[in-house]
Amino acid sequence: MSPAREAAGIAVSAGSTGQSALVLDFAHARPHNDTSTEFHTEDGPFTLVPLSGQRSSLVWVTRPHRAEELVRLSDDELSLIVEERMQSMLGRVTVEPGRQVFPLSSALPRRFAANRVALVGEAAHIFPPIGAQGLNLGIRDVESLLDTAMRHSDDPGSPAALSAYDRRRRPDILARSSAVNMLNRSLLSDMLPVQLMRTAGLSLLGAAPPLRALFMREGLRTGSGFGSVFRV
């Protein structure tokens, strides 16, 4: 719901994913070792993000009615369910006050810059929180915008500069948005072939560390994973 995007007159194609995200912080008995973990469930990703000390943040994507059920539970009840869902990998869990539920949607602007406004972050791309791809895209948005501004230092907001930024970001944003939305839909699909393909792909990544590392590098920066293979 970017006011700057609206003021620039940039239209958006948007729709609900039919999911909600339960967001909360929790303490745990075992150290997280600064590692983020993501479980893919039948209703969406269940993502643990490390905080300072033995605390983590949780983004639990599920069906809206299930999210509303979870948010109404007592701290003790929810703590036990969260611990069971993560297979006790961080030991005993203690949910902290402040849980919230957010309806999820996907949205894509028709342009990524216009009328002296350049879009970055969730003003430029909205999709379910899977694999930190929204964060990674946002970082690349800023890098591209800075580079474009330096190349057009006489007037970074000129039509030529904004057109260059739009052309530079479009392939990356469209590719990542499509991939994440496709993966999210595969989690929600009841079709057995889709489930088998997703399971086979994730199992292959889990069993082949070099392949997993390649896709992790590719997730951070387009071309970095496959580029490293061809350089070798």
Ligand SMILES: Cc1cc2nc3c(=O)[nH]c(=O)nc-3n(C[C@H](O)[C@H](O)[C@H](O)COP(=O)(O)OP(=O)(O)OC[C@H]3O[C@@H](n4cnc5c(N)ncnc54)[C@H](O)[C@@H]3O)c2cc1C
Given for the second form:
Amino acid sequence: MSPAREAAGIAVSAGSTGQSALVLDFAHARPHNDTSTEFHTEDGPFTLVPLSGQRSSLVWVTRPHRAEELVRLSDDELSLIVEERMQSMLGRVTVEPGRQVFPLSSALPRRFAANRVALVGEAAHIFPPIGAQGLNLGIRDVESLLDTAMRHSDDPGSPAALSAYDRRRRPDILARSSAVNMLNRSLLSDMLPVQLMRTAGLSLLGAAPPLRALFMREGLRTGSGFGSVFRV
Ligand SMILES: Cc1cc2nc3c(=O)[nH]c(=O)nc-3n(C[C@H](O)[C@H](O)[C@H](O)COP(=O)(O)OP(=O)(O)OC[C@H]3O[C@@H](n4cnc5c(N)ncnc54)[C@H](O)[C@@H]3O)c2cc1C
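Could you output the structure for the form predicted together with this ligand, given that the previous block was the form predicted on its own?
Every chain and every other molecule in the complex is listed next, the one we just looked at coming first.
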């Protein structure tokens, strides 16, 4: 809901995904070994992100009414449900104070820059928290913006500079947004072929470490995974 984007007259396509995220931190009995784990459930991803020590952060995407039920539970009830949902993989769970519920939406502006305004981060792209793509995409926006500004140092807000920024960011942002939205929709879909395709793709990645490394590199920076293969 960027006021700068609105002032620049940049239109946005936006809508709710019909999901909410319950977000909290918790302590656990077993070490996480600095590994992030994402369970794909029929209502959305259930993602564990390691914090320092034997603590992790949880992003549990589910239907809005379920998130509202969960957030009202006592600490003991919620700790048990969280532990069961992750099949006790981190042992006994103790949720910490400070849980929150976020309604989830997707948004994509028609342009990424206009009228002396360039968009970065969530002003330029919002999608569901699945596959951990949001922050890296925002960092690449800033990197491109700095580089474009340096190339147009006489007037970094000129139409030529902003068009160059828009052209540079468009493929990366469109590709990530559509891939993440598609992966999220495949979780919510009841269609067996869609479920099978997602399961087969992820199983292949799980079974082939070089392929997994390629996708992880590509996840960090567009072209650094697939680009390096095609150059060879
Ligand atoms: C539940 C959830 C889980 C996520 N998990 C991941 C993940 O695991 N990995 C990942 O890469 N990404 C994740 N993301 C996405 C990630 O959080 C965003 O991509 C990132 O925070 C975007 O950064 P930003 O600076 O654009 O926006 P924000 O982090 O939202 O920062 C915007 C800031 O501007 C402030 N602000 C707003 N309006 C005004 C105003 N008028 N004046 C002054 N200040 C204002 C806000 O208070 C806020 O502090 C997740 C998002 C959500 C909602």
